[in-house]
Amino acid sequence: MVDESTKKTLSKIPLLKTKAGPRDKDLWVQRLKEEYQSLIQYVQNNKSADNDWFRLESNKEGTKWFGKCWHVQDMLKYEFDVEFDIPVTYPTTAPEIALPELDGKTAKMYRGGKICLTDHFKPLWARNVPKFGIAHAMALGLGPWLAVEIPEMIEKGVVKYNEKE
């Protein structure tokens, strides 16, 4: 189930209307506009709540996404590359979000650094096609995963703080 805080966060992320994937040419352009509007709103909401934790951008076609995400603990910022491709069956299939540099460092991850979202996130995504998009994948997938897994990896010494030059 989704807690009240998550429900509040979700209620502020615009839902998407267009059911289209990368193969759908003109409809994909419309879907991509909705994706960007939803993401921009989510990032603005996070900044307003002093909860800024990721940056994303895409290739020109909107099929490959990449950027940075971070987790702050003990006043130290742990930053990671984040990437994912839009599946050809999108939005029916959720994107598989990857943090490549953490590949093999936790059991809750697949080959290539793809984070495990099967138990909680994927059923929720399936019930909300086509309304959920990339912003929802970040809010309900990557965000909770980072909040649980990174502190545990820090505690075990698997993830170490790297001071930026």
Second form
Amino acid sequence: MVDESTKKTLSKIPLLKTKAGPRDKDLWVQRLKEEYQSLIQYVQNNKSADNDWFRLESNKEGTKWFGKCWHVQDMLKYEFDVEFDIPVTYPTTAPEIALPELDGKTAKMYRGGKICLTDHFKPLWARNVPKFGIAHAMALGLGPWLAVEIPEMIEKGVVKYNEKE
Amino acid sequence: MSSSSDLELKVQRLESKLKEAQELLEHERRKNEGAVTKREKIGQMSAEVIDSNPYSRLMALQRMGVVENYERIRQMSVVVVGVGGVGSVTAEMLTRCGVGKLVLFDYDKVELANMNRLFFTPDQAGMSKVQAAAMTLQDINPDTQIETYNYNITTVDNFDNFCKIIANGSLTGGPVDLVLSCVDNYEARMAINTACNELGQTWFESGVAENAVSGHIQLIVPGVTACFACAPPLVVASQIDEKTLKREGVCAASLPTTMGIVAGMLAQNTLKKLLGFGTVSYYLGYNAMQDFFPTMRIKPNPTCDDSNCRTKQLEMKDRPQTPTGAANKEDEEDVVHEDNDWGISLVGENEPDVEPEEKEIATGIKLAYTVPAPTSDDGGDLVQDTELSLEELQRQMGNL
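Swap state to the form predicted in complex with its partner chain from the form predicted on its own:
To see the whole picture, the full complex is given below, headed by that same chain.
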């Protein structure tokens, strides 16, 4: 259900300890610190594996997250805005990661550009509460989604390369 | 050359077509002038059997002895979360039944892709679902008070407001009588569960499978029955092999039939609960492939993840053993599987990659997946304690 390389990536992301959601005041701050630590480590892992593929930041409260993710194909970099809210029931429920600009361009999305995850994601997440955090959601959810969906959208011509930078 | 009788027939047909067109035109003209008879508000439900009384057939329930006091429905307030394929139809049924107040929550818009389901019409595409629904419902029955909220209840900002409405949203400013979950995702269900456990609010969960051939409703009385977090979600076995279910290029399928049936089951049990007749089902499933309707009752999990659920369970233990009010008159026959040890599964702790074993809870009902018992010792690397403040970490992240 999870391929070997994802598994390996996953095993190198530090697990979280604190089970707290955004309504839990002080405990949430502790959880948020762990989220950042885990994310920083994951981005560093990606960089050293020459597979840097996203950046994220949050508002002060850590309830709204936004950033960029990208997919490289044929030497071209396709970049997309990422955003999601931390639900009140986090970390029992995973964040619903969205790529708003792709809304309506693929059937593998729910309203607002929320990506449609595989049947395996939720059980896996549920089994790993509260150890999995945002970094794990990115590695298990958005990463594989991009790898499958973006090439397909490029092929169909619904995603085109923009020369940004 | 056509004979004169042929011509006569043609003229007759044309005349009747013309008459139809004239009627339609007249209706449209009067509608534009605002002259189409809008139903006036009715102060009291009458049992009088005349064509102009919208409540005559409902009040007949009382005359027939099915419902003791039907008019009580006018004091009832119901929250409907999710006004999609199930929620909109449920809301329409309750509106037609004359419920006192409906509070609708949804953050979605009406789309043409929704037209395979009931209730919404193509001209409403682009409108918010709650607004479009409120318009139609208000037209159908001006006696029902309709309140709408166009937001996502799972975010921190909206959740508190959502809780306030459950706690103070009734016609008398108290807690609403029932919350109906008609949402299509786990996150929203868990948010409703969290709110209702916190407030001690009785609610119905409902759902239709993404393959459109099964569905269920479930009554949740905090502390008395299993809450939504007591166990992984329950699903009706659809007899479709998951491995042959193709999911390429699609997220979900839907049918107006399955959704209408589930909405009917939900509205029916809502009426029974509100008006105290018949037996309210704790769990009622629908398997469309076999036309099978499994029922069962599930006890709460003493080690539920939700602390409010656990607290409510302790409170309920101290009370005499005639809880729920669901099965008002007759005692619900106890369905087996009471000693199901929730949360403890057969899956070994170090094999999360194995497909979960299908664990049947009652005939035709199983857990969506299993979760191993929490283990104190984990193989993986945990984050280390850090001296850095949150701000420093945020800065570090920004500098990557």
